[in-house]
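Here's a solo chain for you in structure tokens, the form predicted on its own.
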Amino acid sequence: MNGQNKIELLGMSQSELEDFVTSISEPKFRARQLYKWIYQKQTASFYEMSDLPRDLRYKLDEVAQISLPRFLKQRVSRDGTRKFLLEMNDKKRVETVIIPQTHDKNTQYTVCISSQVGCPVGCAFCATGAGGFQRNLQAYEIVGQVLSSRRELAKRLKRNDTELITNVVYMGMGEPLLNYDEMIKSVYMLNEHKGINIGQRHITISTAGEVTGIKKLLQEDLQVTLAISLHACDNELRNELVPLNKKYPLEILLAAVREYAEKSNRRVTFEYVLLDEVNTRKKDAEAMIKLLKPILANVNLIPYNEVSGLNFKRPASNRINQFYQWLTAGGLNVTLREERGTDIEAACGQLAAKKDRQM
């Protein structure tokens, strides 16, 4: 049987795996031990499965596939930022990041995620939009994302440690919304205690302001983050910017966000690239005090990260400095985002996984 007609196992739950193994005529606790070698210990070989009988191996090697995406390069940025180029079974690529987060000397990783190929939104300061879309990502695909770069940071870190990756964040290629039904069975996946068990408020889904996905989110019921890439507050900078808001425009967009917030009572996240003479002015600042404040909301300055070929600059460090006392004074909570892989291409809106490109 060839690949295309074999049944794929990654992103079946575990009662559709107990499905799967009765059809093959095997008993139902095999499913468990399936489960636990894709999602506990992300193997990809039947082969590898120890306590499974050799000749369910082979039998399994017959009819069914895991489908791992595949690991290419890894470029390793001077913070310890690591970028993956992964690769799916149709030769289609993603970029992969895993940021490493220090407390108390024990070292976690949050993995930064795609989903999609390329991306439709097309923001006017992004490598990944400029070149173009090409498909949504299947859930399992997604998942396997995070599988994947996990078991590649065991391996490079000599780990075996089902909790390097405590975090995942919906901020790679492509805007997780416009891929609603994937993207959400991909997050229950992850989810999954006896799975991959990553915490709902461990998991930031980021959107450029996808309202129809924002309101279907609420509906999910879900401890996840909310991100909004904000980026400017009048509509007519933003219609430059991020395209997306000529379907949505600002008010649309923040009455969305604020029943979501009032909903969910959970803060939601407002990304905001700062981009030298664009959206850094004093006016810039008083228009998202006005836009924010009556919101349950976190604001997240991102100074940009230069894309060869995009027109954009990043602003000096007294701007960003400037931009910032300016919110808190008028009384906004704000973080300043600590750069991380800037040197290796891995940072905001510098994913692109061009197969000619340098990794």
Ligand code: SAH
Second form
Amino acid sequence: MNGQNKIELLGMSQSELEDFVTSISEPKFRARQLYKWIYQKQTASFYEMSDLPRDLRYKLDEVAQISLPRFLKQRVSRDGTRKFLLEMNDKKRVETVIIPQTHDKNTQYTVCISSQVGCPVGCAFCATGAGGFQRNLQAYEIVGQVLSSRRELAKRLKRNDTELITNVVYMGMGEPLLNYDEMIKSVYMLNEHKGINIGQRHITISTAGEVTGIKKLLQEDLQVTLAISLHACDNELRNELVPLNKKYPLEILLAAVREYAEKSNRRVTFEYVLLDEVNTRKKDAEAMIKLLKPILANVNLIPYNEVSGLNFKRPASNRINQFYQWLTAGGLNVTLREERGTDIEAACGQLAAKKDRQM
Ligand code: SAH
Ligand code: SF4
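Next up, can you give the form predicted in complex with the ligand of this protein, since the form predicted on its own came first?
Below: every chain and molecule of the assembly, starting with the one above.
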């Protein structure tokens, strides 16, 4: 049997694994063992599964596989942020960013994962968008990024605690809500208590404003954080920056967000990339205050990370501070995103992983 015909175990729930072990005439409790090896110990090789009989390890290797994305290389930033280049079974590559947070001398990590290879939305300022769209990632490939990251990190840091990664943000490559079914499946898998066990409130889904997806998410009754990439507060400018706005203009988007905020009783985050002389004028601040004041919202300002070949600039720091002041004076809840990983092009919107421009 070659790799193509083997059964993929990554992505299976415990009950799906039970069906699988039953189908190869093994007792059900083997599923529990497999589940633990895959999701708690991020093991890709059956031969490492020391509590399985040797014969069974061989048998499993004949019929099944666990395709954790293959780690190719990393870059480490001065601030400790890492960028991993990961390869899927079909050789498609994605970048995953691992961001440390230290509290009381204990460092834990947030992983920024990709939901698609490339992105079809094509925002004017974004490196991923500029590279075009290749394909959706499957749920096991999305979850696999967290597992492979944890595996690499544990190895490098010589830590084997399952709490190494505490937060996951869908802010890498791709538009998660355009890959809804696989994305949501991956959210449930990440949250699984006996598995990877990332709390719902520690998961953030960022969208350019795919309203149909927001409505579906509303039906899930999850406690995940929704982040909306706003970037402009009038339709004319937003049409230019985020082309999805032509399909779902601000009024439609904001109505869906308001519904989400009310139903989930959770603050929605609005991301706003700061582009010099484009969306950081006084009138932009005024428009934002008018638009967001009535909503339970947090605004997250992201100073633009310049992308070569794209014609946008990051504003000077006094302009950034001025814009921040205008918004807070207007009563909005605003944070200025701390810069992480800019020196290794691992910051927001800088992920590309194209063959000709690798790391
Ligand atoms: N596709 C999703 C998630 C990915 S990006 C989305 O757009 O929401 C995470 C955030 O980084 C988004 O708000 C995105 O607009 C922003 N971003 C993209 N390119 C950027 C850049 N070059 N500098 C700063 N932020 C950028
Ligand atoms: Fe896609 Fe998000 Fe980049 Fe827009 S900002 S092109 S939606 S990845």
